[in-house]
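What follows is a single chain, given as structure tokens, in the form predicted on its own.
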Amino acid sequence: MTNLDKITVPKIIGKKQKSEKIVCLTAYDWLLARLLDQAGVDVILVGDSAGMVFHGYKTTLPVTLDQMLDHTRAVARGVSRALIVSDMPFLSYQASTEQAIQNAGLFLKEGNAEAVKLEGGEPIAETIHRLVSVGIPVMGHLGLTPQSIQKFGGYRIRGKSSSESEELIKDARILEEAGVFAIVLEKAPADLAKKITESISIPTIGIGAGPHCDGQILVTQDILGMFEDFRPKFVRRYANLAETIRDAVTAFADDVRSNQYPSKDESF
């Protein structure tokens, strides 16, 4: 692939206009990001889901700004084509607009990200507008927003009631007006996601939000079968690497203990 194939924010917006589905996955390190990029993924999200599948936290809330910057720098070194979007972690943008601008700027200036993602609707619309106005592309995130998990009391579907549904539709339009170039819709009913997708001109990217979104995103460790603590209904596994890795390591351990490794051919 050449630089002519480089995915940019305008190209992501253009995919909706051309009815081309957008492919997104997560990465937190150089090696996996490189593989995703070589496979042709459009957007690589350096997600704060790293807190759960990389650091072993129970939620995304403990993830720090420094951790996310480290992950972003590593991912950026492995990517030449995909658009790199970084999650802004909990409390890195909520306190003030000035805080949000400074921290978001670090992702572009030091992390080599090309956009940031913020969770929430109307309450953060002005912050998003300011970020976009100073040249920082922003992806929105509505529906189940994991940084608000204590408020929701669990990872339940959002938008099932008429009041929540109307609020999400309203928030999507507000985020579009604020300047986001795309919106992640997480764990929302498929018919609601369809309605939102058809009501805005920017792409929607679903995760547990049905087939009508303009694109789809999943946690890479989920589709590869590496993360086994729980398996959401919306995850389709394309491999079972946890079992493959355990089997390979067990075989290596057996060979070492039985003096079958290294062989003569594997020695100097």
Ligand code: KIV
The other form holds:
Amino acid sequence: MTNLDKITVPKIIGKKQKSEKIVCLTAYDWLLARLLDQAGVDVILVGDSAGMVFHGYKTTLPVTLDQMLDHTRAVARGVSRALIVSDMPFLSYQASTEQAIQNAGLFLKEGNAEAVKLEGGEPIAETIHRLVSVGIPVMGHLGLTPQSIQKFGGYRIRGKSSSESEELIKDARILEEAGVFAIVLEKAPADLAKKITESISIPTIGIGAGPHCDGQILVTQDILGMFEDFRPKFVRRYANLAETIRDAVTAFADDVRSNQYPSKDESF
Ligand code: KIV
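Output block for the form predicted together with this ligand, input the form predicted on its own:
Zooming out: every chain and molecule, the one shown earlier first.
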């Protein structure tokens, strides 16, 4: 049966034309993806932030293609409405266009993703053009691109100097021409994000890029308050699951240790 409510790439582009904000969040597993989908999120990104949030690496660089494919398959099993976009991990698309097509194809063929996300501007425009021309929808990612963290030397805001801001505006236009259906703008000044949003016909999805973007994305574990070590300025917490989980587990441990679990009713 066709799901008429299903979010597709053209529907995401249409939302900009209708001035409807686009709601995006990350997921790496079936259960959370299912909850996000039930809550009506438009785009679920299987982000390579999985490397840090799920696997505990210090950066996203060690994430492998197999790990991302596995996360994508799990997420896809839980989603019926949202558009599923998968991050292509570091070095799975930069070496050549052929490499990018082969690997991006796997996300659609084997992972059941509906689009892929690539980080970078002009240097990968030709690759993006080829991907789109063979039928693979691409979401771009500009500003702070975490796969270039060693080049940047940290997670600072991008686009504050005039040279960086001109480069970002130029890259956004180049990506639009290359055929991306949306661009994630990460950690960029709000005024610059506004300028970019107004200068292109495809949606911008902000993360730490102010209120003028066509949509917003955050890491789900951040909005749920599961990660407490630090909180970027742009993260708003809607729950404190770290505390809730610790309290629940402590209560279970207390019950087990004091012989209060299981009760007669919980036994056969
Ligand atoms: O990997 C990721 O989760 C991302 C988003 C935060 C934009 O790229």
